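Taking the form predicted on its own, here's one chain by itself in structure tokens.
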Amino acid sequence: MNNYEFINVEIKDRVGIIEFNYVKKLNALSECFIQDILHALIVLNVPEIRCVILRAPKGSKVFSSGHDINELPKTKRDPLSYQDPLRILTRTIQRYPKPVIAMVQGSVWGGGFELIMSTDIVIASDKSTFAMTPVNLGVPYNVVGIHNLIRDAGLHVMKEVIFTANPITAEKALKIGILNHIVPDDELESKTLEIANLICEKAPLAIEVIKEEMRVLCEANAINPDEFERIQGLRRYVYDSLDYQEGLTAFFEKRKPNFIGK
């Protein structure tokens, strides 16, 4: 099961475990890393597996550092298009026929935040932190990504999380509905496996249909074509802007960006 470069895959009874192994880049959501996760999800999509866990290695300080900034386009092109690897991964998890649990140890940044919000259940260490950081880079996040972020938590709270890019604690994340449970580091794995094994005892066909029903109902928010085109036009204006270039340049130069609103 471990014919992968950037992840390790293990099966415990009827639970498939995908452990990130991209430590040199703090589990940044690079295309190569995501391709390994997508392939593992295909392999684990068999009747014998009833639930899948996504996790970082034990003792990790960073669960995921988010979208790989090196892979964001430097030219005037949508930084988060429909075929962006992160977009493909979140869609795959949401449409996956088995429950996917995020077992979070360490900090979660940017696209990693959306990744866990796309899973079905999130269980975190009480020492974990969560930050949504596109405004640090001048990145105009896309409509589906924003929907994934605001669907499960209070709108005003998520506006603050996104507008300030300040990390929030696991305790606050639990209060606003991002997490299902927080537990001490040394209980994280056992608590996650306890819930996964409980799911494995239930009727898998019923769970598959109910998960899909929930996805469809949560996405049943109509947006008319004119408004969608208007938002896309606003996004194009941002990724064509000087601020977008400044955000990326400042990141690579390891300095604070100076955004001018142009």
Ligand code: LCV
Contents of the next structure:
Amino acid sequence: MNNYEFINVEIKDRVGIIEFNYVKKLNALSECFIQDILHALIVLNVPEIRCVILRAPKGSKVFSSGHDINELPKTKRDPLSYQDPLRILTRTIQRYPKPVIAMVQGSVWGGGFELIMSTDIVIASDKSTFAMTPVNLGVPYNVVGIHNLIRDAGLHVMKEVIFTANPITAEKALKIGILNHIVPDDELESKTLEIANLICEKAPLAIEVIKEEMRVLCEANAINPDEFERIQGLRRYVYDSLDYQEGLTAFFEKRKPNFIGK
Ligand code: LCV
Ligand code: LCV
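Would you mind giving the form predicted in complex with the ligand, to go alongside the form predicted on its own above?
In what comes next, the whole complex appears, and the chain from above leads the way.
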């Protein structure tokens, strides 16, 4: 079960636990890391497993530093296209026939924020923080990603979270509906397992169909094809912009970006 390079998988009763083991890259959502998670989700999709937990190692300072910025295309390509590894992972989690619980410790950044938003239940340490960062890099976040973000939390709050890229506290994240529970670090594992084990006692087929009903209903948004293509055109203008290149370059040069709106 544990022939993975970037995760450790453990089974506790009927709970499958996927622990990140990519700390050297601060659990950045690199393709190789995501491939391991996707493979483990397939392996854990058996009747005797009733719930899956995604977690960082105990005591983690960073739950996930978000997209691996090295893997973002330099320009002239959508940085968040349908086949992007993170897009595949969020879709897989949302369609996964068992509840997926994010057990969060440490700071959550960018794509990591969307990753936890794609899970079903989020239980976090009271010291964790959450930052949505596309405007730090000049990234035109994609339509599905934005929908994942604004669906659960109010629009005004999410606009401030995204437009300022300021990390928010666990308390604030709980208040706006991003988190289900916040607990002290030393209670995080027991609280998460308590909820996971309660789910394991319930009817799995009913859970599976109700989860899928909720996904379908939440995604039942009428957006006409012309509007969608118009937005894609606007996004292309952004990821072809000098600002997008400046955002990436500034990150690698470890300096503040100087955005000029072109
Ligand atoms: C590649 C990294 C990363 C990283 N990728 O350690 O949502 S969107 O649109 O923005 C989407 C595109 C997205 O998710 O973009 C990524 C958003 N992520 C962030 O903004 C977080 C960026 N990272 C940080 O702010 C810091 O690294 C944190 C606070 C996570 C940890 O700070 P700490 O001082 O502990 P360093 O910053 O020194 O990072 C250690 C090494 O990891 C690299 C970083 O460049 C550094 O590399 P070097 O050792 O070569 O200097 N690194 C960190 N995050 N997402 N590489
Ligand atoms: C028939 C009952 C019921 C009852 N039907 O008194 O949402 S869904 O999908 O689940 C949907 C299908 C639905 O709404 O399903 C029903 C969900 N309801 C429940 O799970 C509540 C089940 N009931 C209880 O937990 C207890 O009865 C409560 C806490 C409501 C009351 O407890 P109390 O000790 O005061 P009893 O449990 O002794 O119930 C008295 C009698 O009423 C029956 C129960 O089986 C018992 O019958 P007997 O006297 O033959 O032992 N009863 C209770 N609820 N929904 N019958």
